[in-house]
Amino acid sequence: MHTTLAYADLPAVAPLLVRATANHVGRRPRAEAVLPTTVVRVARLRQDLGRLAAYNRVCGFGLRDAVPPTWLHVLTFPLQAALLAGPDFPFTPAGLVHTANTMTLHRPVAVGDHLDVLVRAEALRPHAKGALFDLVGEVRVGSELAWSGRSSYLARGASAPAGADAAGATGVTDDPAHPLRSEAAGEQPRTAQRWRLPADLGRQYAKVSGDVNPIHLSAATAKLFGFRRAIVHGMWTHARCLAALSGRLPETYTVDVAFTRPILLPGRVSFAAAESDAGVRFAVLGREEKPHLVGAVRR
């Protein structure tokens, strides 16, 4: 049985997050979370196309009248916020860490349609480094499924309940390696790129996206969590990696991504894809060729 929270238009993500937070100062952890039963939605969602726009091109995909997959994942981070901002949430999102992200587009999804959103939690598992959970969304033009994703979280230190079930889980693995050092039968000729990531990239993926978290916006608030640099956006190298790939998608697709290692600000990375008959395996490289990032495609 699960409750129903329902927006007329998505909320603002940063007093959500800050509510999140503050709803654990002084609380003592369970000593094994349970996920709550909340669903989140918005009906009859416009889209903002100003936004869009500025999404797309902060992201590198062009204008196009079908929007791309991973914006129907910003259209559901609010939601994700909302839910996070219960007060059954078990967890803050100040220590989550985000380790993958499976997506489906089961249909073209045009700048003009209305949408119905929803955010739900489930598949609550253990991890050697603590608790895995995930945030499940999904998009309907009308009556029809047209997006759906799966974002995989890290709770460090927390406990899930053993045997919990995991049914439903991401199938992405937080394996880093190298995904494109040995040929797949009847693969094609790799691309590559090389990007160049300026210091300020977290805070214009913020902007478009909404995501404001601390450790994307600037050094020094970067490094109150441990980390010496501002890190890029994971959504955001996801999305860039899908326009990247432009021209080469089918219509419809899943693409699962996981994320290695984070990408400190400003840096430099390389893309590399590799087309086959099953798809598309691709990966945003670092020094010595290690893995930030590594993903595929699906037909």
Given for the second form:
Amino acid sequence: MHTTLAYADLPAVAPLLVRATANHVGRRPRAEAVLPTTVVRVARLRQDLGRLAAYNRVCGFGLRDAVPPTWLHVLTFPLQAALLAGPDFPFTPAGLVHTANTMTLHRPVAVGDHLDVLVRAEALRPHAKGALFDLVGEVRVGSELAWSGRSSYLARGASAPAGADAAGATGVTDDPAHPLRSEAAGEQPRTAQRWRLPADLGRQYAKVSGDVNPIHLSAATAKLFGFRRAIVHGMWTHARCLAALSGRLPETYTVDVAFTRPILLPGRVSFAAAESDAGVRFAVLGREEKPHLVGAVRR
Amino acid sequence: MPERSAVVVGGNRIPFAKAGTKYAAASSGDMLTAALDGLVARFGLAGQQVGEVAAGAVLKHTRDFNLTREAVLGSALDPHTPACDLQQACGTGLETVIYVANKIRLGQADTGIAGGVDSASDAPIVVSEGLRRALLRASRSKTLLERLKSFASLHPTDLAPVPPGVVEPRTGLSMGESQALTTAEYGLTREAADELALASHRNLARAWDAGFFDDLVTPYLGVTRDTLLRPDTSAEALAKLKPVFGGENGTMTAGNSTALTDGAAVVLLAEEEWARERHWPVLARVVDAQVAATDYVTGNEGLLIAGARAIPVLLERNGLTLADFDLVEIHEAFASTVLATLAQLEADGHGTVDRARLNVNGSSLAAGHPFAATGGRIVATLAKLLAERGPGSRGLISICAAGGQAVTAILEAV
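Right, the form predicted on its own is done, so what does the form predicted in complex with the partner chain look like?
Let's see the whole complex now, leading with the same chain.
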């Protein structure tokens, strides 16, 4: 059984994150966390063309009728925040690390489509540095599942019950032998592009995505959380990779990424890709070719 | 209709000058008009109507939307001469030759002028994307308040001017950085690149000294020779230069890469019989042309070696091999661009190009490379060289261009 939290429109993210953080101030975490069974949803959501255009511009997508799958993730983000702000959510958002993401575009979604969007949490499992769990999102057009996504978060220092449900895990972060990370996965991605990330990129992306996490906004606010400078949103980097591959992507596909190291702003990174019959493997590389993100599109 | 053929009658360019020097005060329009007027004077075209003039520039001001027509109106040509602008990055000059030649062959024109110009000195500077959007929003606003609000989101850095883009939009890599990836991929050496650069300077200097350019170049603003040419450079001097692309151990230096250049070049084309009836020189026929593109965005191929894709198509269609060409002109964007293109052709089983036939009167490393003007320089030079060698001698041109493209063509002396 689950409870449903229904919104008429996407809620504002900032107050939710504040509430989610406040919920945990002075509260001792439970010895073993339990995820709420709440499903947060919005029905018949209209997409905002102006916001989509701004999102596409910041991420490097051209403006088409078909929206990028990462845009659909952005639409689920306020619902993720609502879930985190629930009184029964076990982790504070301040310490969460977005480690991996997988999403599938089951059918193309047009900017004019009205969307039913839902988010829930599942797959709490132990991790060497704490506990992992997934925020799962679904987007439907009418009754048809158009997009599904799974964002894996690490709650540092938290503990999950042993033998916990790991069925939904992406495996990318859990398993070093995952094809995304494996050296043996055929031809290594070749450097093809260089991206210059401006100092205000975190603020730009925050504006179009609603993700106002202070670690992305300025060096001063990022320092409060232990980062030397602001870091770019992982989902920006993810979106930018898909934008770089636009034209090579099939009509529908699954894309997996693992966020391996944060990118400090301003910054300069390179993009590498390798195509095969199975799909495209790609990576965003920093100094000494160390990966910030590794990913793959499966046809 | 009998078969028509398009021939190169002659060409004219202004000497090419290092950007920001001798031509710093001249606009693209000024230089194109100067090159055009030199051609008009050489062939007695003053007051005459030409079928069409096609030219272009890579770095272009918005006010230059009709650059070529404006140059025609500023020249001594009959103002009834129509003109259009074409743009194919560094392939612009050769693409205009193909366009005009095709019109002539199809009977849509008997004569035409093709060419290009670029000024890296007078390059357009634009406002930032943030300011541009704010200005557009303001122009759509109906009230003063709305108009003021349009500027509310501006950041101080939005007010800084933005120089023209020098990187590939899809990769964020400059030409040099892109070529450095290719250079590493093909394992090309510094020595081979410097050797090619040295040959370019020596060949161009020899051609100037021999008076080869006397009927191909008109002095402009006191400049009588290409100013980037270093007749006295040596292998030792080139070897001393520090790498500018590809990191500390890179092989690409300012000596084996083209410099930013100002200049303009035009070519006069005509239908062969039409030219003969008027006793115009008939230097070489434009036989065929091919454009190709590489898949460079995800790093599968080099940005500047599409010539290795275009040339085989051209050879196949014309039943020729590389050995059938007396002369080969491969635009020297970078020495390693030429070397990588040749290496790829060889790897694909097309054999090698005898260096004694390659860029025999120098190319862009020595002459400089005012982007859209390079095609006109090469076509006029090659046509004259082929004519000197006599009927039947064949030449091949390959010019790489931004966007992973290359424009290639075959000329044959008649």
